[in-house]
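First comes one chain, alone, set out as structure tokens in the form predicted in complex with its partner chain.
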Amino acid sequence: MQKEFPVFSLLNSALNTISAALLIQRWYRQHVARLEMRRRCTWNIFQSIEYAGEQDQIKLYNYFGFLMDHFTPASSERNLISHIFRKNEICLDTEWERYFCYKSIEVTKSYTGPHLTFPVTFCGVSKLVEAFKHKEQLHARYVLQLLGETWRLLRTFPNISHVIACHTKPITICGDLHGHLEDLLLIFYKNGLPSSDKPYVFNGDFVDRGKNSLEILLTLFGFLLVYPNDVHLNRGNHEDHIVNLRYGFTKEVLGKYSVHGKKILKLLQMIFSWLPLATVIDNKVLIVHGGISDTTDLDKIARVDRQKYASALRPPKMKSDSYLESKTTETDLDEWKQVMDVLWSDPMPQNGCIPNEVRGGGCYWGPDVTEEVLRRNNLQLLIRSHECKQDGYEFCHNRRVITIFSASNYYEVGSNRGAFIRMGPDLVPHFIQYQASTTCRELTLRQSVGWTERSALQALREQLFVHRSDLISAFQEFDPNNKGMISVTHWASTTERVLNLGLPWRVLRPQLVSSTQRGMMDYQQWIKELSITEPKLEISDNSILDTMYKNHSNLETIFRIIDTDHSGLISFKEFHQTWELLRSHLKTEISAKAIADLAQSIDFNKDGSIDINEFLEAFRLVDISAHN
């Protein structure tokens, strides 16, 4: 047939080819969609764990605040709490100047790092950036001198920076950097260094999480000193010494500067409180780190005494003097809310304005609030940061709000791109995206999704592990005959109830649970398989272990606060007192004796004090399965 009627064979062949194309295209598009779903799951995991951590810290702070306000503890405990809120540290600026004086610090001949001359010049700061690129460290003397100059300068700035957009000088706006020096260097490479011809706005969260937070600060402050009218820094929620205790910046500074770290941290604490809260371009574009709420009022924000808010995590008390009791007035609370909202809020798709329970501070605000606040303040656009976005930026609220995020690979290598905005006098934003690190460019989409996913699942397994006692009790409610089995449906709803992370458990199940039979799973076996830890201490009491694991970050924060001289040691007494205070917040039944025994066992040096780092190491979760 084919020989006699060649037309048929041609037609047949063409049809075959088209069918082939269609089938392959269908499979390809399915493959991509499934990868996309995995990526979204992974993203949700990282984000919910991140925000749950922030919420946790704020809850802890509120708890101590509650104690301060409502409870007349014995004098020793009151001291401990006052300590935590640094109530008694009130000094004049002149006294601080003396304390921060760098002049007595000598730069010896053996120092091979960069030198800085003052007043700083563009050349000096560029050389500093080069030095940081080569992983050099700046001498403590120069650090203190640079920070001192920065502090003096920032005190002269208003709460809101005003910028005029100009044809010849488009403005560059960057979002969160979080210690990712490689991203800042990439931005400078693509866009040029800051100068009077190249104005920049940096929208907060320069520190924490990444390992070069200090280098980023020194770079930004250096350029700020050279071009004070063209470099604009907004404060972020991580420019806060209490948050830094938990998220790594404090540790970074103390690790790099063992002798002068404490002074550097103190000076930074003051600098953070003096950072401006907002930048406005041409009276039309508002740039703040977090966002707004329905009560956001730029006039009020312009008038607050911003340096009172050293840590946004607690409403400020007035400076007490010997005659008057310190009182928090209504105005104080109103101002505090203005500041918190601007630093911590997130947009939501629905109309309205509700407290941001996920983060623990600020609000969730809707498109109607955006319209109202923009209208009221005569603005046309809101640019904010605070939330990681896969493409580095995202529009919302009918394109009236932009989220700009500049730390690429934030959750994991390959997780997201970073971006920055260039804006001219037409106030139209142009986005430039990038991704630091050479390794991730070589990964295929599938490999990069897999890599990030593995990391997220690991983090999630840790969360499941620390909640295992709560999970098992909750599962047992559905297993009255104690068979050790539970349906997948009950597993999913119960796990969500206990962990409260808002995750798609049924979708994640194949990655978390090795086997099910007819829709049922063995939950005792599953918990065992999570096999995260290998206790380093001889502690038979599992509930103590579990409580320590679960509250690891909180404990670290508290201990570092108590350790005021940053010696790395706290006394038994302080440990015991802290525990007593934390007991009701952590809802734990652990007795005073159990704690005393624990303290004894972790006195590794047998000198009556506890080494914080060793303590935290002892309770750090180590994934055994990773070694197999």
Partner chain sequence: MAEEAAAPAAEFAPAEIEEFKESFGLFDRVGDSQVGYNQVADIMRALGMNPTNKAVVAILGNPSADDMANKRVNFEAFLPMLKQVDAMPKGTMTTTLRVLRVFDKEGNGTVMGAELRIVLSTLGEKMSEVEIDSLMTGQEDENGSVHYEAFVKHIMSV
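Structure of the form predicted on its own, given the form predicted in complex with its partner chain:
Shown next is a single chain and nothing more.
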């Protein structure tokens, strides 16, 4: 009997081990690849819904602009919305002092929140940060005084701030914060508070979406007052009072300061218009919120009268006593486009420059435009924000453009990291990433992807549900015999045609459609299975509910525009006027009786007025599957 040599036995064992390791490695790579595909699909859902909302916002505002341009001054529609187009009427210092005077506001002994002394000090702002960390609220007197001092200071700043980097104090650059106070606190924990030795550039979008936008502003303004040469604030597209009506900041301020909220908002409107538009480091690195276009001219941006743009969504009109003489000059349009592109634009991989129809404002610009603008201005790098990135940052355009985004968990817990940049005199960016949520840090990759995926699908199901009438009508085109069945291919193409979100519907089909038979699906049953509940109301015309669900955010915007005293209440007449504006905007028919029925059904305490927040909450859709 021949003996087996030990060396062959060892070799076989090693080969078996290597084969097993390769098999595990291949399985793991496939597993990670599938998770990455799910993560990207989830990301596309969140981003598509976000950009569709921004596009709706701009369309609505453009419609209001059309009313202002083409309706007579006496028209009721024009009167309802004309106040949002007025420039800041209070511009003289003496008038400003009277209107925004904080001295008559008493800080009572019962007040237990933080106190501020003026001029503000590093110690005072540090204590304010600590108070905000413990969810304390600053007294309205201090808020108005702090905002007033900020307004005075910002008026002395140029449109483009210039910063010098040195070895002893690298510059920290932060992107969008969007009311995420926990992210700002984490940045300060990791990087240190702003000081003369720790300069910061905050690149806009401080407000909206999150719950603590005002606390972020007060913190940043406090440090700006203490270190005006070392704290630099660029304006973002959300530093705009029209955008704030839709995305939560207006509601936040009025909720926290019911008595003085209107004055605070008016003062913030003025402050936003005075924020600088760009920062340049060592004449080599350009920092703007959105981006550039093929017509971007830094010399023109430096000369823009920026305070004219209380809202950047529409070019300003020339002052005139006669309504018919009101017009926009070519110079005004060119100046406005410079501002709009800086605040709203996004990069694209293809060469060229095209209108940004996904957002509805600004442009998409390509690598060739980046090269040309940087070359023309002797720059080497462009840093911008404006877009949420999964890792908190992203290079593009041959690494000549960096997107930095500092709000982690932007769409959902685990959806993305936040990041900031440290940059020394070598102008090489160093990225620091983080997750503000402890919950997310404890999740595995699979759990994190699953969590965010469920949230994205919930948001998508709500979009499908509110468009159900349009979807059914479109599906019926492929169901001439009324059997209630269509092909999966027709389902995917029709759903995209109705929602226009640019999503891979065939890839999403297994997660949205529970059952198919030989490539066919029951679309009526599918609509019922979306698991969305809605309120039961006695209304003569249910089509008004469909209109309301599809235009929920537009309705809130119009409500808050019509609520000129910011009381949170509107009368039945104003409620009817809101719907008239929406009907005119959508070019659809909504009967007066349906509007009256809806008003009566949601006047919960029967006092003849409607609480805006209660109304919007009453019509909030609930995904049953998310609660099971």
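The term rigid core refers to the maximal set of C-alpha atoms that superpose within 1.5 Å between the two forms. Residue numbers count along the first chain shown, from 1. Note that the structure is predicted; figures quoted are calculated from it, not measured.
Looking at residue 12, what is the CA displacement between these two forms after core superposition, in angstrom? For residue 12, the alpha-carbon shift amounts to 4.4 Å.
What is the Cα shift of residue 578 between these two forms once the core is superposed, in angstrom? On core superposition, this C-alpha lies 3.7 Å from its counterpart.
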